[in-house]
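The chain below stands alone, shown as structure tokens; this is the form predicted alone.
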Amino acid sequence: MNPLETAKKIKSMEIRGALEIALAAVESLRDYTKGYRGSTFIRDLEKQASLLKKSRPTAVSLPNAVDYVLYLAKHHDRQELPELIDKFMKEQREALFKLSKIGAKRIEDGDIILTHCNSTAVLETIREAAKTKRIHVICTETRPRNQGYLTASYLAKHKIPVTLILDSAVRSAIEHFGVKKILIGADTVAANGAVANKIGTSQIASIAHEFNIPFMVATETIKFSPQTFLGNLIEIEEREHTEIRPKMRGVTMWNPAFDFTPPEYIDIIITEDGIISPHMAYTILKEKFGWELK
């Protein structure tokens, strides 16, 4: 699939999930490289990269992955690039596997876990833990795109007990079910440890803080933002009001896709490199994104 088609599918959320978005983007750049017949490769590749990065502005795994491909293209022969991209994609898949093994150790037998939206990192961590432990998952509907339905279906398919709730029922569900832990994914981790995730996450974090329930984030390091290390702000994507409902006379609608959870509400961040405090985010950025920070 070429970069233009991929960008359209990412924008329409036909391709969804931060890691899947990143991998789809770099795969399209790999295919573009293989079929390229022009004479200004780097300039043309940069145009394709820009097209992809504009498709979802908040999910930082997308620009991180695309910028890494550009970095590789500028430092290696074009003939080497497809193989290097394949290696990068394999590493990202392995990161998810490693993360799930680490995160599963933080889930105990009998835990009741609440999650929000549809995170591959969260689902794989829960599935890994459920191999040896009894777990019950409470997942939110996650309006307006209802990604929670995907989460519930996935867990049910793997025979993991799951209860679907309204977004507005989080506080009641924590009390009713006796939730022990909150586990969510991330679209972006900023240099100060703040996490951008699906809208509504920060409210859940606030409630967890009030109830003194551990609030854990599971995310691959590709979702850490080097741009924030350099002082740039993360753009919060605003989507069409039609996702909420058709136009209403005299009513304006606001549909932000993400919000920020402050680091003081986050107990740990689970990555493929181990468990860190949110305040260690800058260390990950320096270690993983030195090539870009230079």
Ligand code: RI2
Contents of the next structure:
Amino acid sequence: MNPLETAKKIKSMEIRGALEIALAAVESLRDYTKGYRGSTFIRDLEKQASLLKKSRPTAVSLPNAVDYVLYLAKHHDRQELPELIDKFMKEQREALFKLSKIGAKRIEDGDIILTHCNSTAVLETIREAAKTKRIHVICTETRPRNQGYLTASYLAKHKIPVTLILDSAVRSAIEHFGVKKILIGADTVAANGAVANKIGTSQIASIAHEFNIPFMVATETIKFSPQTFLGNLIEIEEREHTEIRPKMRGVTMWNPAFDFTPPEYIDIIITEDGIISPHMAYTILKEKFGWELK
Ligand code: RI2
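Follow the form predicted alone with the form predicted in complex with the named molecule, if you could.
Full complex below, order starting with the chain above.
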């Protein structure tokens, strides 16, 4: 699929999830590179990259991955680029596998875990833990796009006990089921350890804080934001109001797709490089994104 079509599918959320949108974007740049016949490759690749980066503003995995392809293009021959992109994509899928192994160790037999939205990092971690431990997952619907239905279906398919609840039932569910841990994914991790994730995450974090329940984030390091290290702010995407419901005369609507959870509410961040406190985000950025920060 070409970058323009891919950008459209990312914007419409036909392709979604912070890791999947990054991989789809770089795969489209790989195919573009393979089919390129012009004479101004870097300039033309940068135009395609810009289309992809504009498709959704919050998940920094997207610009990180696209910028890395541009970095590779500027430091290697065009003929080498497709193979280098394939290698990068393989590394990202391996990162997901590695973090799931590490994260599974923080899940105990008999845990009741609440999650929000639909995160492959979360689901692979739960699936890995469920190989040897009894786990019951409580998942929210996640209005307005109801990604929680994908989570519930996935867990049911893998015979992991799962209960679907309303977003507004989180506090009641924590009390009713005796939730032991919260495990959520991430779209972006800022340099100060704050996490951008699906709207409603920060409310869950504040409830977990009140109940003194561990709030854990599962995320690959590709979602750490070098730009925030340099002082930039992460834009919270606002989506079509009609995702909430059809227009109502005399009623305005507001539909932010993400929110930020402050580091104080986050106990651990599980990555493929290990488990860190949110305040160690700086270390990850220095080690993993030196090329970007120069
Ligand atoms: P993985 C999703 O956003 C959710 O916020 C999810 O937690 C996050 O991306 C990470 O997903 P959306 O694409 O990369 O549903 O862990 O708007 O799959």
